[in-house]
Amino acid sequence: MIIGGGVIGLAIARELRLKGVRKIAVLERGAVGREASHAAAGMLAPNAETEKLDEFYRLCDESNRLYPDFAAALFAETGVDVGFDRQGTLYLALTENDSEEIGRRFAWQRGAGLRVERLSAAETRRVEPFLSPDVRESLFFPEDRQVETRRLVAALERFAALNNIEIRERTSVARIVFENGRAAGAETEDGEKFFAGTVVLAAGAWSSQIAAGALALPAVKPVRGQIVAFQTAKRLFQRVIYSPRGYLVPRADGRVLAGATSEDAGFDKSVTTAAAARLRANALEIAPSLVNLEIVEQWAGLRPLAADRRPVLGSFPQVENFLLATAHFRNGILLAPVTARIIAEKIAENRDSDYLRAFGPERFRANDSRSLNISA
């Protein structure tokens, strides 16, 4: 049983089915894939976003390397093209301070062996001619990619339908049921009980709302991220484009996504005019060519954040058959393939992973007083 029908829960369900697990149920409090997964911009950018080479970077990089086969397999299984795009990512310098940051980043990443190229202003505008004339230089990350998140959810949902994976929508779980030191199922807010041999908690920002007996689950809080979209007649940009203040994600259909905010707003998914104005301003700094376009869509999602800004993957030693796969924050789409693999390997093959040890819930303590800082 998997609690949570976002991209993480659905990807785990798929991987379990591929490993031969016959009876799989996904319980989702709302509609499948309509929370953070639906709202995400879909950047697969472990290199553009990393600040150091640690275990978290290795997790992100490994998942990024799984994506070509993951996307191809989903297409073969379901006929749904998830919009996997290999064009890479540009990270722009638009001010003197930006150039200083780019210089530092280029030096340490090249020294660490990452694939990164430093482009001049002319080279940058040659590959992306609709960028601002104020571009001073850029870094190009050829191994970063993007995916169309809503198509990804559709493909995973289609796989579930084709493979007899039970999905129960509008089923809000209140607590995990334990018997004799083992997870035995879940009980909904309406008192309905579901029984299972193994329970995976993958409920994203709602993970901390579910009771787990005497277990002290790591605190996971929602962080609102707002995004706006413009519509162009044709695709203006070929790559995902970052600046230190925002990003643009071009879609094949001419849409350009501009994001994103990071707000402590609880479970409020409202969109605001202030956020739209700020996102528009950041987009126009990157590409003044968008100035005559109106915002055609604005939305918000709730990213799940743990205290150390790292995912929670693994189990508790005091109970059996209960695993967590949550708190992916800004990287749920990127980390779906690797999360699915390591969780499914643990369930189906009892295979441990260094990642389960590095990101397990035991790294937190009940008296942990660290604040959940959401600043970018």
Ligand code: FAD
The other form holds:
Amino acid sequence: MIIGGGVIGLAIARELRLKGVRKIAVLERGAVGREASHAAAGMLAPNAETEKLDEFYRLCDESNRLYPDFAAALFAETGVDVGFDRQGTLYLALTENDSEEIGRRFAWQRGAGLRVERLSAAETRRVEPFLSPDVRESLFFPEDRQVETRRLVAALERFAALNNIEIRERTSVARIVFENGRAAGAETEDGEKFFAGTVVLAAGAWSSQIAAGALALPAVKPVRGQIVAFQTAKRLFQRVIYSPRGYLVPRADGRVLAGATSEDAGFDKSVTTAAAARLRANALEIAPSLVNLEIVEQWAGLRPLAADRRPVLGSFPQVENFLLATAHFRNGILLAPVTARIIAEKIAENRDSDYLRAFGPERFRANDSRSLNISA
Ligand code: FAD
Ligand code: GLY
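Let me have the form predicted in complex with this ligand next, following on from the form predicted on its own.
And the full complex, kicking off with our chain again.
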């Protein structure tokens, strides 16, 4: 049983089915895929976003490498094209400070063997002619990609429908049920009980609100992200484009997403005019050619954040058959394939990935993570 029908829960359900697990249920409080996974920009950018080569980078990079097969398999399985796009990512310098930042990043990333290229202003505008004339230079990450998030969720939902995975929507889990040191199921807010051999908690930003007996679940906090979208008649940009102040994600249908805020607003998913103005200003700094376009859509989602900003993947030694797959913060779309593989290998084959040790919930035991002051 999986609690939470976002990209993480649905990807785990699919992988379990592919590994031959017969009875799989997803309990979802609302409708599947309508929370953070619906709001995400869909960037698969381990290289543009990394600050160091650590275990987290390796996890992100591995998931990025799984994506071509993941996207192709989903298409074969469901007929849904998830818009997997390999055009790469540009990271722009628009000010002197930005140039210093880019120089620093280029030096360490090249030194570490990552694939990154440094483009002059002219080279940058040659590949993306609609960028600002103020662009001083850029970094190009050829191995960073993007995916159309909403289609990804639709594909996973379709896979579930075609493969007899039970999806129970409008089913809000209040607590995990444990019996004799093992997870035995879950009980809803309405007191309805569901029984299962294994329970996976994948409830995104709400994960630590679910009671888990005597276990202290790592605190997971919501971090609101707002995005605005412009519509262009034809695709103006080929690549995902970052500046240090925001990003543009061009979709094949001419939409251009401009993101994103990072706000401590509790579980409030409202959108604000102040955020729209800031996102628009950041977008125009990157591409003044967008100036006459109206914002056609604005939305918000809640990123799930743990105290150390890393995902929580794994189990507690004191209970059996209970796993967490949560706190993917800014990278849950990128990390869906690798998370699904790690969790499904553990459940179906009892295989322990090294990542379960690195990202397991036990790492918070030394301090009471519930009382940590998490900042976005
Ligand atoms: P969710 O999608 O939030 O799913 C959790 C599900 O659990 C929800 O459907 C919820 O209803 C359900 N649930 C909650 N409580 C209960 C309960 N008690 N009982 C039953 N069900 C419950 N990531 C990237 O990789 N690339 C990006 O470009 C990117 N851009 C982003 C931009 C924005 C603006 C935001 C907000 C996020 C972005 N992310 C991005 C992050 C990504 O969206 C998340 O990390 C990812 O969606 C988390 O997936 P999830 O399934 O854990 O959470
Ligand atoms: N990864 C992009 C975001 O979270 O806004």
